[in-house]
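In structure tokens, one chain follows: the form predicted alone.
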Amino acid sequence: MAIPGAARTPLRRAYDVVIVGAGVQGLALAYELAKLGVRDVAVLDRGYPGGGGSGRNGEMIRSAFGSPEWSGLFDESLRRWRTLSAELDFNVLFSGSGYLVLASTPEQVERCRADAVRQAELGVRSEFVTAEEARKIAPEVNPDLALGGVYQEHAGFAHHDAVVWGYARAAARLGVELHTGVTVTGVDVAGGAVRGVRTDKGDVSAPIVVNAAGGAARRVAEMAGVALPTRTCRLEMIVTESVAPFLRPALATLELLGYCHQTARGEFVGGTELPVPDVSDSLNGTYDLLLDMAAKFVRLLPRLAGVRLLRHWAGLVDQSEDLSPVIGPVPEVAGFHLTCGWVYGFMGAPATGALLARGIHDGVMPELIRPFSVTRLHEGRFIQEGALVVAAEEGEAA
């Protein structure tokens, strides 16, 4: 089968930029680049588009969140997603039809209250909603699970696979070429800057090298000398058989650490998470995850009990001590830059790719990512967001 936007032309042995990674971070960056003009570009990935965590992911969309620097970027990117579509001239299938972050208990209830609280500061809609129109907003879910929670309307969830194509053939009309089955093994620095990358297709020099590789990110790093503080987790996630519709907005419960949407074909799709992060690099799903994600899901939505699994998968993020991402360049390498440390990659790529573009092009980072520099994380700036449902350390979930 022909893979949406590859190259017919074989590797060059140099290009303006080079981008590892053929995840929706390192696609979206390529087609912005293009757009505005900077079209020498490859992007470079081992597998093929989407094989890591942007094909593995709840393709959820939010952008109600706690902190200056989260909102600030998931608003701009939620306000992409909405014309999306028709930006790549290609049906992303996006659904704004809403999501909903569930508290089970009257302490969850105050934060969720807070948090409304705090994105009206932000200029973030969504608004607090209590028991009862929680139930009126997903009717299907236990009542014992829904004492409240934060409903953004206008947000919702997309199809993984289609955002990948979209930006793929959207980036090869700009004439961007994505190289697959092509392996990093090197990043050549000299003099202080990067001079291009090496691979197993042979070497290639460019004064731009954007690492976009996901849960491989940390080790692209390495392969410049550049020490990212972050580690590789598992995700994992189950897709059932289609049943009749019930669950019109995308859902996420804080008391489960589970998050979860219905498809347009009557899918339900969704991941859970146990309190402390799955510290691996393998794609093997786990039993353990499975059983987790069955029986909570079930307690979530009763109506889910005896409907069929199709399949369980799992996912790697390369997540920052402060799970935020890590986007810009890298002060100690000229011309190094990173999209990484992304747990909430997909939801974020529409804005992180205009934005890093934008900053590429003209030499300066725009404000919406000068917080999530690695240098925060090297001083010990970590970003405060507390409006995340994942697993953080023991006996805590963010």
Contents of the next structure:
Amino acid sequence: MAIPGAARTPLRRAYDVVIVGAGVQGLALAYELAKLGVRDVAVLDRGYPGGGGSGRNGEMIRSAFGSPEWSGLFDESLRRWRTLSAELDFNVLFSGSGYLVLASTPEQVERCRADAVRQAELGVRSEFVTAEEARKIAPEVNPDLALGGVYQEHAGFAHHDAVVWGYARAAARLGVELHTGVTVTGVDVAGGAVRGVRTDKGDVSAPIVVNAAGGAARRVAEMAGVALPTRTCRLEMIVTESVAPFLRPALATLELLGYCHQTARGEFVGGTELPVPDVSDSLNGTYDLLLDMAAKFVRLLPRLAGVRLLRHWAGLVDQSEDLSPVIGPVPEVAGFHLTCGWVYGFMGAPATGALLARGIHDGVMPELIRPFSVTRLHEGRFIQEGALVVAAEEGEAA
Amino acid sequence: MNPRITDHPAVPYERTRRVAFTFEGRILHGYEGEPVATALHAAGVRVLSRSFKYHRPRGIGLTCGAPSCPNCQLTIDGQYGVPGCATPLRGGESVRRERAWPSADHDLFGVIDRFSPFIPAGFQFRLFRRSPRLAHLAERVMGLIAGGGREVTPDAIARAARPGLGERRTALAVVGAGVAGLAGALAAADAGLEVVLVDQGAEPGGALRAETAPVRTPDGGAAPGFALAAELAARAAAHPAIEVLTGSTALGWYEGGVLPVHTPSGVLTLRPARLLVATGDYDQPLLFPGNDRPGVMLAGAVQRLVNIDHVRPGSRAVVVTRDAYGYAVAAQLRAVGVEIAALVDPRPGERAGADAEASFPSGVAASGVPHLTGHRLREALGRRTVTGVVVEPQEGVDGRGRAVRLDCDVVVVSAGRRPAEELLLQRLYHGDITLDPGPGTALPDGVAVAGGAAGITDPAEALTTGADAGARLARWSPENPALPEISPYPLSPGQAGRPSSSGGTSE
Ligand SMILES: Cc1cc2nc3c(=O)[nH]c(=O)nc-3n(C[C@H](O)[C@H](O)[C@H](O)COP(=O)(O)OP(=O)(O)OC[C@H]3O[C@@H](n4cnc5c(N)ncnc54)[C@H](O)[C@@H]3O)c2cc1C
Ligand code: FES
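Having seen the form predicted alone, could you now give me the structure of the form predicted in complex with the partner chain?
Next comes the full complex, and the chain you just saw is listed first.
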């Protein structure tokens, strides 16, 4: 089968820009660079496009976060999501049917109330909802777990494979070369600047190299002598058989550390996390988490009892200390750029691709991504984002 | 012709009780214990379901045995998505087809298929890409058609709520009770291991249950396949160290060596110290226009229908084959009175002849069956079910002759097998995603693969590799892992990665 957007010409020995990783981050960046006229771009992937987190994620999209940094970047992303199909000339099946973060304890209710206030201050469209309102938005939710929440009416989800294919094809149309089955084995650095990459298909020189290697980003950074303060974590998901529509919005719960939605075909898609991050580079799904997901989702949505599972899989993410992405140049290696540390890298891709492309093109990073520089991690200036549904350090939901 | 075979020349058969069931409001009859799909076929029902996207009619045998075969899924007593080929008829049930309105025979949504030249695969990615509003509306309409009407039954909820059967440690789990799995379980049990043998079928024996041709046995003799399967199954059942779990599916093989098994009475969490994967193989379909029309069937499905269920797939068959198995199935069909309209083989005469020999000892020609070597199937004809095929010379082979049209109501396809290696790949697919792993992939300690799952299509050889794997696993121990297993067979390209370092089996 032909891989959408894959180059039909052989890998050349030199490009203006080499991007390591054909996930949604690498592909969105390639597309946006080409739009700015930077077309001598190669995207290299050891597997297939979307074979990493980008084809394994929960497809959830929102911008209602608690920090100015996240709200700014993700609100810009959400704006782009809403017109992405037209932009890429490919229906990415974006569904703006709402995104509800559920609170299940009085403390969580207070947290949601405070988040909604903060979001309003930051100019993000969202609303605090009461228990009753939450149940109206998602009537099948177990009322015990729906004491309130934050609702974003215009957020939702999109088909992750379609997004990858859409970006890959649009980038290819503009002249970007996507080479699959190419493993980057080294990053050439000389005189404080990046010179290119070494691959199992030969060396490729480039004055600009972007690390968009997802779960393997730390390893790729190491190749350039850069120590990223991140670690590889495993997340898992399930999909059920298709059933009559019962859930319209995307749903996340602070209590269960879970996120889910129902696709247009009727499949229920969701994932949960255990309280402690699963540091692993294995793509094997685990039985423990399968049971956890099944039990939690039946508790959240009693309608799911008796519905059969279709698939279960694992994917990897690169997690930084403050759970926020790491975007932009690496000061000590000129030309070496990062877009990694992503735990919400699917929803964040449209904006990040455009902004990072602009930054690489202009030589100055745009305001919205500047706070996510790697320097902040080295200097211990962590981003305080409290509205994530991710397993955090000490067994606590962040 | 009565589809029921009452005088099978090779396999003795005892009819079970004749029972009635309702099918979309009609009363039909079948025999207790036979698959519901078989009962429907014998009662003349040719369309079992409609395809998901284009609503094309689908029939029995099209993708038989494939993992979660979608084509025979029925709604039985309100429970949707019940596999018709794998569900025994009890009598009294109410059976309906799915994804069609008003019925799968006359499906109004079937018009989608007439427009299919204008709706290419992936059409949903092209529709409404410039108008989010329409896209959103289309999505909701689609939801109504797709998942619409699929409501879980109280029965399914009760089943899901049953407590599990708990955890069980065992020295060896064998998944698949075909000839390789049975031989492996017996060899390991004879060597002193305690064995749990798991099979999703209602009875042990696997594909060999449907084989009437003689199979060589290790003692130098030979026995018809089904008789050998029965003998091995009886020995396993009687062996004090083997527990046989039928109707039981191994759901996966997880990190830490957990092997949850879905049994008829709940989920059993097995923790085997060793694992033998003997899950068999799948028939491969062929690509040609009309290859999904009801009446197009895989050779293995036809063999099961004829030799296990004693039901004829139709009255006149075209057999398309590129291996000896296709000829064997053709001969078995003929033996139960199905006319063979032609044997079609894309390979040149000599190679086709050599494969035909075992089943047609005096040559196909002498049997009066047209043998079209160097020919391929151009297309299957017929709207709702197959009414014929067009066969044409294969370019560059016997290059003579021209396309011919043959009438038939069954097309039997024998186009090779694919190992059912999912359990292995689940664990080997790990870390790096490699597109091309190459042969000789190392298996985790204490794990072996045998028979069809290892790419072996000859039953006699499957038996020997199974017995050998069982004996080797008995010599292996977690304390003395002196015998690292290397899969002697290349696993499917594009799927296996490097083996897991994070623990193969439970110890
Ligand atoms: C189960 C799960 C659920 C998630 N849910 C959500 C969600 O609901 N919403 C959301 O926004 N995010 C979610 N995420 C996170 C999101 O999927 C990731 O943040 C995002 O996909 C990252 O994209 P990426 O392009 O950076 O990396 P990836 O998609 O992982 O791509 C990296 C690519 O780099 C390639 N690569 C790596 N090393 C090399 C090398 N040496 N040489 C060549 N190629 C290499 C890999 O093959 C891979 O294709 C989820 C993640 C998982 C696993
Ligand atoms: S298993 Fe589905 S058609 Fe036989």
